[in-house]
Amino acid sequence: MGSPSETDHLHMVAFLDRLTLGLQHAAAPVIEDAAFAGLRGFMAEIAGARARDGFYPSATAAFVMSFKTAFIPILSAEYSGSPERCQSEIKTLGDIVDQLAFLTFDAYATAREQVITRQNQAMLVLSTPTLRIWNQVVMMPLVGIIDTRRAQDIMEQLLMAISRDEAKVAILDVTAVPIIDTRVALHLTKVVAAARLLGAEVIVTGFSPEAAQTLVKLDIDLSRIRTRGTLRAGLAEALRFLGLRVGAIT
């Protein structure tokens, strides 16, 4: 390992200085001791930012670690003239930094475990914008697998958007969705029913033929659901559906 940062000094004279105030009020050398929570709210704070800032656990486990060696040199020369007393300072702190590495670590992936929550929610709503294609008429490209979590993310986000274009139609295009099967058809249809109690009407559009076939041969009953081949014919029944002449995009 290579040498200390300035900041990891920082944290180490820190450490070292929470450390000393635990011990001399704690009464039993313990990391669950009182006088210890403020090491270990400032050990978890370092953990949730290592975290954050993409160090791997091993690299924050061995940073942990590496208190050991910061304070034999000291209690060495502490207790330079009884070796007894030396050795079982540094075993008492030692245990310490042992115990304290695994609240660490848990503190460490409960941080990681919620940047990667952060990240699949702005995941999720890259994955589904919703898209004013004209007036009256918001479009939503799918892509990618649709569960149970994204499909009702699905829902919010275009509910949301129905409502705030005042929509009248919306378009869900599943052209980029690789599996359409029971599971998803249900999901649209929730979709379509949700819509229409804010007076929208839904269109869906990109079934592949594969994906028809599917459909039909599990006996699943589209029919209450408008759908189209493509997007182009979407919109053109979008615009049918407002009343509009389509002209040319048919």
The other form holds:
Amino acid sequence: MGSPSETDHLHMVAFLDRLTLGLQHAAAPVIEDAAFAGLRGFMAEIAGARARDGFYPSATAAFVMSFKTAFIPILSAEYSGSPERCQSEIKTLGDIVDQLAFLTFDAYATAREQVITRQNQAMLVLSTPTLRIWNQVVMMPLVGIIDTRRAQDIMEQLLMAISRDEAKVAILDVTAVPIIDTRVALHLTKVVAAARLLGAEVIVTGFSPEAAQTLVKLDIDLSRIRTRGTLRAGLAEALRFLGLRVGAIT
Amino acid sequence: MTEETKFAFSIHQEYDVYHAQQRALDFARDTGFRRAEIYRLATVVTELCNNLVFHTQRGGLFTMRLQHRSGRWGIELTVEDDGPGILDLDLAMSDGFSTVHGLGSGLPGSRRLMDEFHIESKPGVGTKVIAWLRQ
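Same protein, different condition: the form predicted on its own was shown, now please give the form predicted together with the partner chain.
Complete assembly follows, chain above in first position.
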């Protein structure tokens, strides 16, 4: 390790302030004592910040443990006349530091969980765009896996788009869904049923030939769902449904 | 090819299922399965692993390996749990029956998709499915 940075130095000073304060007021030298609340909060904050900065928890724990090596010579000098007192003081302070090290792991885990949750939420928002591709036609390309949570999200977003744009047709494109299993099929049938209640017809596009073969073998009844092989064919069907068609300019 | 290659995944939550699904797609592709078979296999993996998530409290174990059976190479899937078990296996293997408001096609459909399919279950002890798809 190189020489400590300015931030590290500030952290150490703040850490020592809170540690001394805690030790002066604590009834017993355990980290759960109310007197150590300031220290605990500070450590959680540091560990969290370091987790977000990409430090491993072991690096943060090493930072905490380094106090052990620092205070042992100081205590030895201070209590040079009383080896027993020296031993007990080293033990007390050592225990506190050990408990703090454990605390940093917890704080690290919590901070990482928060990062993961936020990323999931961000992905969920990105993953279900609804596009108005023609008057009264909305389209939603589905990309990736469809678990329970995404299925709910797809349902909400699509129904919202249908009602917002007064759509008569909604196209759901599943080209980029890796596997259409019975749960995904069930989710699709539910979306279709709900959209019908809002007066919109759903066209599902992009089943691959492999998906079609597998769905037939699974014996899933999708006959009540309008499907088209490609997005292009789906759009043509949507326009036909609205009594429109695309023609050459003559 | 060798029978040594084996993958084992513990399945508890939905994202475990999609991890297993992805690995099954990769494994079948790498071992030279055709597109339709790759899709079939990954579908069965998804169906069986979904059962672990939605029918048991503690999930279960999914394993996949290359296996030689009656002179052919294939992939063997094993899905095992210590969940509630299936009370009426014949009913569970029939189309349209579901205890969780599903479509009821998962187990019977999986049997149709695989070349060999064996299921055993004891209420209160657990369920084990062994299935095999030839290359």
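Positions refer to the first chain, counted from 1. Heads up, when I say rigid core I mean the largest set of C-alphas that superpose within 1.5 Å between the two forms. Note that the structure is predicted; figures quoted are calculated from it, not measured.
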Any CA movement of 2 Å or more for Ile31 between the two forms, core superposed? no
Tell me whether Met160 is among the residues that move between the two forms (Cα shift of 2 angstroms or more, core superposed). yes
Ile220: after superposing the rigid core, is there a C-alpha shift of 2 Å or more between the two forms? no
